[in-house]
Each structure stands twice: as structure tokens, then as C-alpha cells.
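Single chain ahead, by itself, as C-alpha cells, in the form predicted on its own.
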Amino acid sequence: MSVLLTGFDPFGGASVNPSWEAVSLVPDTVAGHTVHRLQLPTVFGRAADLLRSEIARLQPDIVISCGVANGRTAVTPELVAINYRYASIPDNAGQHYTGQRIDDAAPAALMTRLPVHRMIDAVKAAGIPASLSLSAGAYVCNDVYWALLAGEAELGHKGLFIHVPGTEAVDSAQAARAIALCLETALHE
């Protein structure tokens, strides 16, 4: 089996993103499992465009795709990926939706095959704050997440997103240690 982590790059003016610093601590293998990285640009449509490509290329098994989420105080696997677009601030690229669906011809929502409540324990268990959230938002996380389940039945993964919290909650090895933990219990389920 393969596994592929994404993180995002800097947006909203900061510096870095710590989606992309703790998917970047995650060992190069995990459970004997390569891991492979792509970081993702903070623009809705190209993200998930990017997303799909590198699925179809690596052939990946378990996807797990990351974003941060400033104000959280603990890492949180999301359940589920609204068909929704909304951006309080622009994407990278100066897009900003005010409310629409991604795709008109799809449901309301896509939840994940993959078994958070497990994780969230495992997550726990090691000291880590974890709690789960019900939905990624409507920002570019959502977007890559909408894109990651929808497309699970053609390019045959399973996907999850998960949001890191700031490094004031929760720091970057913490963070990859909780997102290594998360991949640890998919891959054994």
C-alpha cells in the first residue's frame, strides 16, 4: 500500500502553513507504507485539480489531505465535505465565493469511509489533543476535501482531511506525530 499527505501553502499574509510544516515532520514510511507528500496551492479548483492529478499518478491507497484551521485547539479529522463554496477572505488567487455548490449534480454532502473515531482515540492516547469536527468548512480545505471523497469510487482511495490547529495549540511535531497516527490506524483497518 502507498499513502499520499498533502498540506497547503502560506495564505491569508502569513509566512508559513503549518498544515505543510507537520506533513513534512511525518516519517517516510509509516506501518512499512511509503508516504508521499504534495503541497497544495490555496486556490479553490487548482488545489483539488492538483489533488486528482497526483492520486491518478501515484495510485495511492490512503489519501489524508491537511489544512489549518487558527483558533482550534486540537487536531480534528473531518467527517464530512459539504458540496459548498464560501470564502470570507480570497484564495491565493484573489477568488472569492460568496455561497454556491461545487457541483450541482451531487449531494449535499460526502462523509469519509475512514474510521475517525479510531483515530481520534489513538490521537489521545498519545497525549495529543484531538476531537472531531463535522465539517472542513467551505474555504479551499473543503474544496480538496469535496474532491478527495468524490473521487474516491474512480481513482479507488479512501480519503480524510484533517485540520492542525496553530502552533500556539498544538506544535508541528505534535501535529505530525497526530497525523501519523491517524495513518497508522486507516492503514490497519
Given for the second form:
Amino acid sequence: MSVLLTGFDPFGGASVNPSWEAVSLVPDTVAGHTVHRLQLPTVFGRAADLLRSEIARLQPDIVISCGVANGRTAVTPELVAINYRYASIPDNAGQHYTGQRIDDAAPAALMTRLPVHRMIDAVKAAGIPASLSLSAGAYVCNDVYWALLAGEAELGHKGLFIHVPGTEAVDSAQAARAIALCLETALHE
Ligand code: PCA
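Could I see the form predicted in complex with pyroglutamic acid next, after the form predicted on its own?
Once more the chain from above appears, this time first in line as the rest of the complex follows.
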């Protein structure tokens, strides 16, 4: 099996994005499976398009996309992606969405098929704070998560989005360990 991990570039005036720092520190092989990595731009639509092309090229079995959620204090696997774009700040291309559906013909939300509760148990057992999130927001992370789940039937992977907190709450090495543990849990399903 192969897996793809993604993180984002910095946004909102920050100089680093802890999600990419963490994804960079995950080992190249997890449980014997090759880990591929892709950095996505914090841009509505473009990030989702890049992700879809890379999944089509690599044909990974599992795809875990990661982003930072500043202010959170735990690693949070996201249960659902919503069919909506709404944000208080523009993206890195200056696009500012103030409330519209991503796909008028699609349902309101999609749910991951990966075992989020077992993942959270595994991360907590390693001494790293983790909890379930029921909303990935409606900014670029959710936009990517929507594309990831909406593309499952056509592209053949199983997807999950994980928000990592700022490094003051969980440092990059711990966040990388948490991502690797979630991946191991998904691979052992
Ligand atoms: N976090 C943002 C987008 C990029 C990132 O790392 C979000 O939560 O939507």
C-alpha cells in the first residue's frame, strides 16, 4: 500500500505552517508502507486541484491531509467535510469567500471512512493530546477535505483530514508522531 500526506504553506502572515513541519518529520516508511508528501498552497480550489492530480498520479490507498488550527490544544482528526466556503480572511491568492456552496449538486457534508476514534485512542496512549473535531471550518482546509472525500469513489483512496494545533501546544515532533500513529491505525484496519 502507499500513502500520501499533505500539509499547507504558511498563511495569514505566519512564516511557517506547523502542519507542513509535522508532515515533513513523518518517517519515509510507516509500518512498511511508503509515505509520499505534498505541500499544498492555502488557496481555495487550487489546493484541491493539486491534491486530486497527485492522488490520480500516485494512486495511494490512504491520504491524510493536515492543516494547522491555531488556538486548539490537541491533535484533532476531523469527522466531516462540509459543502461550503466561508472565511474571515482571504486565502493566499486574495480570494475571499463569505458563504457559498462548493458543489450545488452535492450533499451538505461528507464523512471519513477511516477509524477516527481508534486513531485518537492511539495518539492519546502515546501521551499526545488528541480529540475528535466535528468541524474543519469552512476555509481552505475544509475545501481540501471536501475534495478528498468527494473524490474517493472515483480515485479509490480513503481520506482523512487532521488539524494540528500551534507548536506552543504540541511541538512538530509530537504532531508528526501523532500523524504517524493515525496512519498506522488506518493501515492496520
Ligand atoms: N489551516 C487553514 C488552511 C491552511 C491551514 O494550515 C484552515 O484550517 O483552513
